[in-house]
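Only one chain is included here, represented as structure tokens and corresponding to the form predicted on its own.
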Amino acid sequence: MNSIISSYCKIKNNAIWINGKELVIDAKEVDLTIFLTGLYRQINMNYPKFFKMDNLCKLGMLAAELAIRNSVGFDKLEKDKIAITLSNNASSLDTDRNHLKTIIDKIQYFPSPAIFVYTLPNIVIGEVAIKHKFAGENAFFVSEEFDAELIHNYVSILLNNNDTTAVIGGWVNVDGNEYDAFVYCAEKSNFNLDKEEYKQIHSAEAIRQLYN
């Protein structure tokens, strides 16, 4: 049985691509927080907790949401058999800087639990899992650059496990106003090209091409 990529979402430079088609957006702001909030409202995500998240989680949530929505039949899969694996190169550095600002001054020392909770990159996986009620395995990797082989290999390992039928995989990176997300849905499936659905064989080369 082959594994397939059933959908993907790429967000970079205020542009969103879903399964090869660009999503026309209203939010053209350079500021990342404003851009992400505008996209959230445009797609009617309806998840109030979104506004408490850091930008890494917001970006990951939006990319995952759009990938999941555009994967035909994904919503019918068993949620306890859907895994998540993501990666980036900045870890949680963007939020770490904000946390540092709250503790660097010993006189005006005001650490915020609301910021501190996001000082681990794998929190974005937790947020996606909670929103969609996914209960499969999860892992977050930090590498110097986008690594299609690493992503493909780990997603494939998960899909070869009987306890996993689908994986949310990809790359979600935020460093200041520099951001980059590529999230895709991979599933166990007999490959059958359907003109009404997006499908292609899950491979490192396919991941690399879609990301670029």
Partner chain sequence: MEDLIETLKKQVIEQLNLAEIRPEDIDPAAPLFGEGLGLDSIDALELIVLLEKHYGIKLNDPKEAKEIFASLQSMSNYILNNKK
The other form holds:
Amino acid sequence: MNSIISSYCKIKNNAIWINGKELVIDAKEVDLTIFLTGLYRQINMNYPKFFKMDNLCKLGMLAAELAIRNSVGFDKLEKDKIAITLSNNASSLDTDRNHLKTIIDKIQYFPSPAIFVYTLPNIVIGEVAIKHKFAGENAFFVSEEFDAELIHNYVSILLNNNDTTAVIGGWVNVDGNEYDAFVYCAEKSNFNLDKEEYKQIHSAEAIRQLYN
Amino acid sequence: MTVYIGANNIVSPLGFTTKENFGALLQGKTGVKQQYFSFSDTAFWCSKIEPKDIEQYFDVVSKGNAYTQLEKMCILSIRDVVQQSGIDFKNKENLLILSTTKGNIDVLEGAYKNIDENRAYLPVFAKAVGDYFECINTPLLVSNACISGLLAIIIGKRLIESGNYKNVIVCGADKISEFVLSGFKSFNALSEAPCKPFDKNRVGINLGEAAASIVLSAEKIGTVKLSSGSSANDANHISGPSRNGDGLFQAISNTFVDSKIKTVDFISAHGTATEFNDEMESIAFTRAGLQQALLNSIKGYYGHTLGAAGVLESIIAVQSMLSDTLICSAGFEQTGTSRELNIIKHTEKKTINSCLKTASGFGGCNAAALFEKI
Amino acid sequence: MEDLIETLKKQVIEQLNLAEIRPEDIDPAAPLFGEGLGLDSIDALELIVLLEKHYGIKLNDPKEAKEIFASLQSMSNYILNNKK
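Can you now output the form predicted together with its partner chain? The one shown was the form predicted on its own.
What follows is the whole complex; the chain from before opens it.
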């Protein structure tokens, strides 16, 4: 069985690309939280929990939302068999630093459960799983750089397993104001590339090209 | 394709080898004690390694202060396994997988004078450990909350099966830090006494620290195999476990899908001793038809070792199988879950041919793996 | 009392990141949990932090929380009775 990339979303350098087309954004912003909130409003996500999330989750949620919305038939797949595997460089360090700020001063010592819960990188997988009810396999990898081979290899391994029919895969990184996301939908498919829909063969080379 | 379990090691307050650790469990010793930290007036019940013990063992291995305490724990643990198994990381066929939740987070707490803050980045931590063993393949780092260790073992198996590698060493490690203690305290999740997994009077977790390493191989290097494994998400809440055990039930079900056996002799549960986690597990095990299987949680001996837990607990489960010995579920007295489980009350001899290991964690993640004697 | 409720509204919105809710949207007598604001278990823990941070009140028995955080009204009553 072959596998295909059925859609993707890239958010990088104040620009958003979905299936090869640029999404023109309303406002260019330097502050990451404001940029992400602006995008949330622009695409009418209507998901109040978004505001409780840290920037890593906000970025991952937006990229996943846009990839899923622009794939054909993803919503008709069996949700228990949709896996999510993501990776990044900075793990949850951005929020780790925020948690440290709450405990550095021994008098103003107020560790916050709402911050602490985001000090794990896989929480972004959990948030995507909750929003879309995807209950399949999970894995979060941390690597020095965007690693197309690693991502392709593990997504392919999952797709070769009977418990998985589709995968949300990719890279979601936040480190201070630096950010970078590439999230794609991959499916098992005896695909037909003549179709008008956006589709291409799932390979490490394809992932590398779409990301760059 | 069969993936076999080989050499293993545990670095914990109960010893620096698997043998020492398993021996301590047989004697009912626990690593959980009242510990004082410089940042708090009150004591915490946790399972902490004496830093001087780490230094003493590490001095034999390498001089100088080039490594953090967590890196030293990992190196000691992996080194023991490398020496036992002869696995050479300079060979392309061998991979090191590291699993951790917080890595060198204590670097940001100012724990070291001579170590750069960038060591808090997990890839830098992985490189420091990998370079010690001159790994030709960049170590793979899995960070998936409290299922990290078990998931890393499942991933290792999959990488061997897909022909990527012949041998994988999985090392899970986490250290107790003010960072983690303060966070779990804000969650009201810490017990102010030794934890009591699955017990009626359980009130929360004890944290623990450890490094644990295990060999997975395509070669028949031992008499226990890792038959299958799976993960699943509750898709319900990022910190509260599913009320009906959905994710864990699905992970267990998928683990048994292709298996000839439908039940196991023994379950090594996650059993953190929080009210909601243990209740969720009792529901998931019952839904999976496993309520008769003998079960323990060894958090009463080691506390919750986070990214190490899945590896450490798998190693103890494998030792239980090899020695046909069930380890008492420390802290358990009275049923405290809505579904009654068959919890091990005394350490005793019994033939164990199969074992299910499970884990669950923040982010709604769950994992299960099946170990069998060949 | 009125002032305290108004202050509490703002503090709750800030502490719980309820970005799309305005102070006037919160009915002081309405339940904080369940329907309405859509608060969850993490929010309950955050409210405990709020009490300590802004009012110096340490909640020693988390079981009390359910009653105290039933509504903004009950929260303000509790603060008035326990403030140091």
